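This document opens with one chain alone, in structure tokens, the form predicted alone.
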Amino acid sequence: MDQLEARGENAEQIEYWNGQAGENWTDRNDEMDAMLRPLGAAAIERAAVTGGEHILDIGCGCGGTTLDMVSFVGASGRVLGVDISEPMLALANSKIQQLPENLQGTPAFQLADASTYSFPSRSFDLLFSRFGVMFFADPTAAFANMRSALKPGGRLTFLCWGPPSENDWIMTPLMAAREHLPPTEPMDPTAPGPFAFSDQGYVTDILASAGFSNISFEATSPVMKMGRGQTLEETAEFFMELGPVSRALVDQADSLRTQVKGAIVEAIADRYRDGFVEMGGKCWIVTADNGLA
């Protein structure tokens, strides 16, 4: 699979997810799937996926949700997973062979920027995503482009993170790391990133402007379980390889990384039990309709 050229408004994201970040997520795929699959399953249930449907899975990463939906749509359905990360999609493609032979033709994966890719018009019953739609430079244009792939009356279901203050599993290690990182300018809360869709009003405006209707939000507050059953120090590396801390540590010296690791170990020590760290989270299951006749 060829690497996607880093160009256009999402060039920074394409470069990031085809670099060390994509490699880290691929290496920790089993760990991430174990942590996020229950949330994805709740969103799939909310989407009411049925046999024979054609589904577009945006930001599918290593293919977990794409393949989970195969059993719902069956051999007569189709699930297309789209992502900008070549290393993650390479792993996703390798998983197809693990499906029953009669279902191996149901999923497919496309290396593409979903905000601009020319999807076949009016071809999908459902536009789905598990934490993959918060990273577009122009989210309204991106959703308008993806909506063009939905059939009349098609539907949208996606998961996104709620406010940072209610996602302790991300903010606790990040705040610990910031004590040792160079000062940075405050970020625009709607800038591409995990919390870009935390505000319901902002997301509603995006989806309405893109042409969606009947927009609704369902809150869920999971307990996030992180780790591989390893030592506290090894578990701290999870936070250094994924998410905002990983991005902040790009090109930083080893000495600073050592300081950050020590700070994270101290911050999560009281949450560590038997090789895992448990902390609270908050996310939205967002649903909407295409609304076309």
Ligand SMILES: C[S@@+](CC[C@H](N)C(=O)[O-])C[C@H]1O[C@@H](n2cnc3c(N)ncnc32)[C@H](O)[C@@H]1O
Second form
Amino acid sequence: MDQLEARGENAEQIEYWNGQAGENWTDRNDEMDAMLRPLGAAAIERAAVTGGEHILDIGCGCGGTTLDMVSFVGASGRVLGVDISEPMLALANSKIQQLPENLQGTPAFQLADASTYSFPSRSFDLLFSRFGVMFFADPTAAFANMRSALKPGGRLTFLCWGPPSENDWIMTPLMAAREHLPPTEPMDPTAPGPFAFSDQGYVTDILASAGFSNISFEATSPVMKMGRGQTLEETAEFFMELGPVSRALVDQADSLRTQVKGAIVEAIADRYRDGFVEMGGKCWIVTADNGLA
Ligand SMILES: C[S@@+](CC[C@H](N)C(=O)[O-])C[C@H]1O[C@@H](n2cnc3c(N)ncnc32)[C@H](O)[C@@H]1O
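Let's see the other form, the form predicted in complex with this ligand, since the form predicted alone is already up.
Below, the chain from earlier opens the complete complex, with every other chain and molecule after it.
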């Protein structure tokens, strides 16, 4: 699979997810999936996926939820995972062969920018995403584009993070890292990134402007088991590869990375048990209907 050309208004995200971030997610796929799978399962349940349905999994990454939904839709259904990251999709594609043979034709993956890609119109029953829809430069246009792929009676279900202040898994390492990082300008809270959709009013406006109706938010506050049964230092390295901490560390010197690792070790040490750290989070399961009958 060739890499997507980094152009258009999402060029920065295309570069980011095909660079170090895509590599980190691919290398850490087992840890990421262990952390996010229960949340994805709750969203799949909320979406009430049934046999034979056609699903579009937006920002599917390494394909965890795309493949999890295969057993729900069965051999007569289809699940198309779309993502801008070539390395993540390569891993997703390689997992198809682990499915039972009769289900291997159900999933497929498409390397594309979901905000502009010409999906077949009115062909999906469900637009789904586990934390893959907060990265669009123009979210209203992106959701309008994705809605055009939804059947008239189709529905939308996605997971997004609540405010950083309620997501300990990011705030604890970030605060520890900040002591050592050069000061940065305050960021626009709605700039593309994992926390861009933390405000319900903002998300409601986007979805309503894109034509969705019956928009609702269900809050969940998971306690996530983070790590892979490794040493405290290795668990700290995992935190260094997540969200804003990883972005802040891009192109930083090894000496600074060592200082940051030390600070994170100190910050998580009292919660480290048998190779894992339990951290609280806050996210929304957002649901909506296509505005058409
Ligand atoms: C936080 S990761 C989540 C991945 C996956 N859904 C999961 O839960 O493991 C966000 C994903 O969104 C993808 N993404 C970002 N912008 C996108 C876009 N415009 N079109 C398609 N995918 C996009 C990234 O490449 C990345 O794989």
